[in-house]
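The chain below stands alone, shown as structure tokens; this is the form predicted on its own.
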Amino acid sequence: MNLTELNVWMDVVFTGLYVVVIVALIVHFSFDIITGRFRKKWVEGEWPEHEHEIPATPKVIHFIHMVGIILLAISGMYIRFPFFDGGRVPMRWIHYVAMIAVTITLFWRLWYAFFSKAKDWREFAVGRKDMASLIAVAKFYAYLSNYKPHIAKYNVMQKLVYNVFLYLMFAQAFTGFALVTSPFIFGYSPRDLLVGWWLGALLGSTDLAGWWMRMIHYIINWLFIIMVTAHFYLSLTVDIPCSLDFFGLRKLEIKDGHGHGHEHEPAPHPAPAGGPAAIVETE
């Protein structure tokens, strides 16, 4: 299979996968109605309870990331599939500006998580208690149980997705900058400095190294599209009060105690401890 055929197959596979994801979300929502959870939330107002307000800084960063990733996804798809005439140049500029904004806010969020006075990296660390609750959390989202363990501020599936998202952002930033071919760094391009000298030597040319970076960049872009779609769906169907608070449309109601609106939940445990480099940690 040559490179052109591989590109076509990637387009077919990921487009089909996205259709499957949309169908799966529609089926998931139908179970929300069938099981009565939709009525409890939207009619009876039994939404998840929250014990902590969402700080302003993470909300601002999250909003910038949201807008930036949407712009990157749309402009990136346009660069690959121009769906109207004469837009490639402005779309590239939109892509570059959004790329820089998302990269800056990524490091801003990491600084906030690890070094600010309000550092919150422990809220995203995955410990033994989190992993022990994985099956129960998965059963709750699959409508096999009404019990959802409350171990920490975020459940284990949220933590795992957030960690994966972080690493994908690093990979996407690296591959994205590796696609820039303008020699503005002492006569070298970002592609030369990031992959040309080592991957280009292994593959036989810097152009071939750039092609592999483009392919990985395209795959991760599709993963972001799928993850963001699922994130929007869950934000609108699982916890709309938190989503409204995020956009400043309604202040989040903070309640004493725990439970998050689910049946027979045990008393919460402290968030797990760990180090800045840890994703899965022991307790």
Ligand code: HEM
The other form holds:
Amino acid sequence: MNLTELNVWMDVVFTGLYVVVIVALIVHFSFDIITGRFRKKWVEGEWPEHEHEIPATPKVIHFIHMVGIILLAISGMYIRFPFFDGGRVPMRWIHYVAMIAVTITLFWRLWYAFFSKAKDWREFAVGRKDMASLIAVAKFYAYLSNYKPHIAKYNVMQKLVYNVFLYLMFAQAFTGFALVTSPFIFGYSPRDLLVGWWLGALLGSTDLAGWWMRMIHYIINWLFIIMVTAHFYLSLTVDIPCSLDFFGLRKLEIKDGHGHGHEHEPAPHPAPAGGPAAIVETE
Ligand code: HEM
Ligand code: HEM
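Cool, the form predicted on its own is there; where's the form predicted in complex with the ligand?
Zooming out: every chain and molecule, the one shown earlier first.
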């Protein structure tokens, strides 16, 4: 298979995969209705309880990332498939401005997680207790059980996904800058500096190294599209009061943690038997 054929295959495979993801989310939503979880939340107003307020800084950073990544996905897809006339210059501009904004805010988020006063990196660290709850959390999301362990602010699946977002953003920034071929850094281009000297040497040419970077950039583009779609769906269906608060649209009611008592342990009780969904603890 030559490189052009490989590109066409990727378009076919990822478009097909995206259709599968959308169908899966529709099926998932139907189960929300069938099992009564939808009614509990939207009709009876039984939303997950929260013990912590989310501070403003991560909300602002998240907002910049959200807008940035949506713009990058749209402009990036346009760069690959110019789906209307005359957009080439503005779309490339949008991609270049958004990529710089997203990369800077990525470092801001890491600084906030590790060096600010808030130092919230632990909220994203996956420990043994988190891993021990993985199956129970997955069963809850798959409607196989109505019990959802409450161990930390974010459940293990959220933590894992948020970590993957971080690595993907780094990989996307790296491969993206490796697509820039203007030699504006002492006569070298970002491509020369990031991949030319090692991957270029390994593969035989800097151009070929750039070709692979473009390929990976495109694959990660799809991973973002898929993951952000699922993340968006969950933010709309699992806990809308929390989502509204996260975007500064409505203040979340905070319960004090004392009523729960098992902040740091998986709760011992088994799933409530039968009946419509009783969401024990959710985030
Ligand atoms: C975060 C830093 C990022 C950087 C530095 C970056 C950089 C770039 C550059 C330089 C190009 C080539 C543009 C041109 O030919 O003029 C490009 C293309 C592209 N970017 Fe990005 N980008 C970033 C993030 C993203 C994200 C988050 C997405 C999608 C969610 C994305 C999707 C794409 C796509 C689909 C293309 C077209 C690739 C192709 O032609 O096969 N980029 N990017
Ligand atoms: C479609 C747009 C998006 C919506 C509606 C959305 C919604 C949300 C909501 C409501 C939360 C809070 C969850 C909670 O507190 O339980 C959240 C957290 C988070 N989201 Fe998004 N999101 C979107 C796009 C993105 C994108 C593009 C990324 C990253 C690439 C992302 C990464 C994260 C991360 C890492 C968190 C954890 C909280 C933090 O960063 O401080 N989201 N999102």
